[in-house]
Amino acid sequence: MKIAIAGSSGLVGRSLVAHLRTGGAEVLRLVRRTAAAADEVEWDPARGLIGVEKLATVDALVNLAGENIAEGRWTKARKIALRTSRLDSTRLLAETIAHRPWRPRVWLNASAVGYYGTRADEILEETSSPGAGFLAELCRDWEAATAPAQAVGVRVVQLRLGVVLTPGGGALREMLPWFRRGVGGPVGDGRNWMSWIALEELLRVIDSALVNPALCGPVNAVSPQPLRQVEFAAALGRALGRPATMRTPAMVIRLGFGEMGEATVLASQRVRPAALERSGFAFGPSGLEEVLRAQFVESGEGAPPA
């Protein structure tokens, strides 16, 4: 397959690039600045600009554009840029594929399972309501912005992200180095639902949208094991051979954090992937202290201590 990846610098990106170029995929890079290999194309959504002229062959399309949620807290400004380094991106893309001579088969559009909120212990599928607050509301016009590509035929796999683990970047690698020294543990009273998927996994789960009809629309790209936060800090701490039972306390996140604090550290999801379970999507047999121990070995820090 030709693939066109927006947001290949990212987390997830670099990882599926290399993925990708590894299956054999040939691989286009949309980049915010001028093309300067024959693998970029330059594209500039707060412009409204893409060069679609190197996209007219692509198969498919994978978006991944958008600021870190969870950098710094939500001010006015904060909430205004991750609205528009979403939505600008989706809408543009849509729009193009609407209304130029480009159709990929296939869209996998990123979200996240912040759509659904913060729901207790309900658990959440693909039909469940979206919830509310400031991420909720984000995520569901984050989807509805593909709407235009849907309306011309295109199978649109919007990609319900839960926390993705890799000690090479995101929550994981900011939770290591206080769980190294013994002072990491859950986070308020430890009850809350955390939906998470290893990195690798999640490469599968791309990989199976890209070419299963049968996946279209919202997709729980989750661990069909969600743990609750006691449950995912003990996990973590006998993977590394650490205690892990220093609980912060919820004030403490709404503090320092405030309502991007609330929304994420904080929320209780507990999402089933019940459209990949359908799809007869294979997920690793592994519980999260064996894949966070094959991880700590993959990224060369050595066996963590029995």
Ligand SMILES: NC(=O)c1ccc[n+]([C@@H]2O[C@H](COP(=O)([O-])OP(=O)(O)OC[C@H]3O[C@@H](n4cnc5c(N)ncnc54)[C@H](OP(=O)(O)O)[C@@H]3O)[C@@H](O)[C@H]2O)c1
Contents of the next structure:
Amino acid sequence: MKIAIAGSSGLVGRSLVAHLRTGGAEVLRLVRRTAAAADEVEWDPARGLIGVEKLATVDALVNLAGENIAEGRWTKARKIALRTSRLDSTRLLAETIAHRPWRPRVWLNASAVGYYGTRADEILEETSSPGAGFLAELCRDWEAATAPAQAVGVRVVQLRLGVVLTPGGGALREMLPWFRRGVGGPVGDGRNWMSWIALEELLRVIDSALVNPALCGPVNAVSPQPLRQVEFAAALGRALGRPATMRTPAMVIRLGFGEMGEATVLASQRVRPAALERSGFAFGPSGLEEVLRAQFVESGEGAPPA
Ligand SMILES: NC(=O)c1ccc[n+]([C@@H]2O[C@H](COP(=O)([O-])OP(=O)(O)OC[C@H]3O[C@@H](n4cnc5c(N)ncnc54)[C@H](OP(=O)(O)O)[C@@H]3O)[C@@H](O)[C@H]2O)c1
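Since the one above is the form predicted alone, can you give the form predicted together with this ligand too?
Full assembly next; the chain just shown is listed first.
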């Protein structure tokens, strides 16, 4: 398979490029600068420019592009950047597919469980209604921006990612220093649900979505075992052999991170991977402690004995 990836320098993209190449795929990376290698394709989502000639023979597209959601407070300018970086890029890809000589068989476009907003204990499947708030609206518009490609018959999968866990980056890397010192713990009252997916599992979900026509439309890319914050913190503490009972009050998150903290750290999303389950996807180990221990060993950090 020849696969183009947008957002390839990010947390997921870097691992995905290596994973797909190891599996024998030919990978092209869309880059927002002058192309400097044969596997690079120039694009400039803000100016609507894309090197479509190189893409003409590409079978599949994976779009992970967007400014980092969890980087800093959501000022007015930051919100504009979060939206335009996702909507400009997705619209450009959709319009290119619809109106230029390029029809990939499948397009995987990132989205997030933020689509559902914050929903207490409700079990959320792909058919659940969208939530309210900036992030939920952004995810809805982001997914809708793929419509021109769907209209010309491309199989589009909107991957609603849970929190991607890897010691190498993202949320887990932010948490680890605190938990290692034994001062980690749940946030808020600890009852909020967290829907997560190990990076390795996400790569297998992407493999499956690339080839399985049963996966089409929104797909929750999450572990079948979402956890309450209090359970998540306890599992991480056990995996590190450290106490993990130091609570961070919701007020501290609100004061420190404002709306961003409210919509990410304090959100409650109990998401079920219903589409993946129906498609026959073979989930790997789903116990968080087991997953984390394996990751710590893999990353060379070791893990304390069980
Ligand atoms: N990681 C998570 O826990 C998580 C959870 C839910 C949803 N998601 C979503 O999944 C996608 C991939 O996640 P990730 O963690 O790999 O994200 P990431 O590390 O923040 O990487 C996103 C990539 O998007 C590109 N990008 C950055 N600013 C951009 C801009 N202004 N315009 C166009 N492209 C821009 C960059 O790649 P280039 O420099 O190569 O262009 C960047 O490396 C993101 O859209 C994210 O919102 C992630």
